[in-house]
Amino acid sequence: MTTSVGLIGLGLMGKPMGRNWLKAGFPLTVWNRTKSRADDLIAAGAKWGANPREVAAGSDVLFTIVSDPPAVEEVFWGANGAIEGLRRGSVLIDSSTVTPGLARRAAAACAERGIEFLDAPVTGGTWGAESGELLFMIGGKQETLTRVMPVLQAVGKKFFLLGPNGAGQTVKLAMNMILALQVEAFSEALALVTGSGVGGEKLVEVLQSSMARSGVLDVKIPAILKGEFKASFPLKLMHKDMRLALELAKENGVPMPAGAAAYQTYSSVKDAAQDDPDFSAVARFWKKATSA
């Protein structure tokens, strides 16, 4: 019997994930706050659920991928919340980026109802979501992961089981803080180089052959050099993830001075933005600073 999949959240990541489940032949039911975002998935064969609870009731595996902790709480426990609709023996996988504490709370609520839970935030950007090559950072039980692996393989290529519930979210927040710092560091260095009369592409040329080389150079830097900031990973979401990482650090007594300083810069860029740019738009701050 084919596993039925439910999907709540049809943003930049969720919608292409839904397309890939349909292509792989999984029966798919979807819900999103704005129904029009589901139109093309419905045209491709997905069913529409009237609310999160209805989607959950018809799903063997339910995925949620929404913007922030309040959105997750509303989807899980709000009016017509998903957890009340899930059947005993089903699996809930949250691929939103939230706090480890919220993941553990959801896991406990699921366990009380005989439901399995994985916190499984993703990385790979819109390209990875569209190509089905996302990377999953997972907290939960190995047997649960093994059970849902065929469903995950339709949308991802790498799956890291990192520990009990909450571990996936912990690593995702740490990784996004590193990513934010990498782009911030490059933006500062780019301002230094160009402000000194050397072309930014020369900096990139050297970085590509040095110990400072990273995937950021391939994915984000070409757009920064062109001054193009169409959102693949929206600035507002990176800003949220940095805040959550700093809150987690404070809870655990871990100082993060570089992260805190970068967060202030990202805050300034977000507050000044008239559009909804990619997080790499942090480069605007340093370009403006060197032009002043």
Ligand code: NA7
Contents of the next structure:
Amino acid sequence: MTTSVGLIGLGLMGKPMGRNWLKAGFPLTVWNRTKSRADDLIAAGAKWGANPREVAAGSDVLFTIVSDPPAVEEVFWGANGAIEGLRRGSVLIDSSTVTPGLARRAAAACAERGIEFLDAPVTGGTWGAESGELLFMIGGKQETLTRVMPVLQAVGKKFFLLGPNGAGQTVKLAMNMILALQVEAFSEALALVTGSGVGGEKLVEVLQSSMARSGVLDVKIPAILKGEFKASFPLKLMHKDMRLALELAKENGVPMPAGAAAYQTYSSVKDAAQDDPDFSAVARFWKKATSA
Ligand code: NA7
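Mind sharing the form predicted in complex with the ligand? What's above is the form predicted on its own.
Following is the full complex, with the preceding chain placed first.
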């Protein structure tokens, strides 16, 4: 029997994932707060569900990928929420980046109804979502993961089971804090170098051959050097992830002074932005600060 897939959230990440499930032949039902965003998936063969509960009721595996904790609360427990619609024996997978606490609360609500839950935030950006090569950071049971693996394989390439529910979100928040700090560090160093009369590409050339090389250099830095900040990973979402990481740190008594300082910079850039830029727009802040 073919596994029926439900998808709630057709933003930058969700929509290309939906396209890949259709391509792989999974029957797909979708819902998005703004219905027009579903038009092309419906034209490609997806069914529209009237609300999250209806999508859930028709799905063996339901994915959610929405902005933030309030959005997840809304689609799980709001009017016509997904959790009340899910059938016993189905699996709910939340790929939004939220808190480990919310993941554990959702897992408990699911367990009461005989539903399995995985927190499974992703990384890889819009490129990874489009090419079906996302990396999943997963919290939950191995047996549940094994069951849903064929569905995951249509949208992802690497799958890390990191511990019980909440572990996926914990590692995702830690990872994004590292990405934010790397871009922040590079942006400050770029301003230092260019402000001292050396071209930014010279810095990159050396970094690429040194211990300071990283994926960020390959993916983000070429655009930063060109002054292009079209959102692949929107600043507003990185800002949210940094806030959630700092909240988690506080909850667990873990000091994160560099993260807290970088959060202030990202906050200023977000407040000043007239557009909806990529998180690498933090480089604009340091360029401006040094040329002022
Ligand atoms: P986007 O492109 O900003 O899309 C966000 C999605 O979340 C989009 O479908 C929104 O619906 C939906 N959303 C936001 N708030 C709500 C509420 N309150 N109720 C229902 N749906 C909502 O984000 P990405 O796709 O890049 O990222 C999604 C997640 O993955 C996020 O946690 C990232 O950090 C990682 P809309 O179309 O605006 O009506």
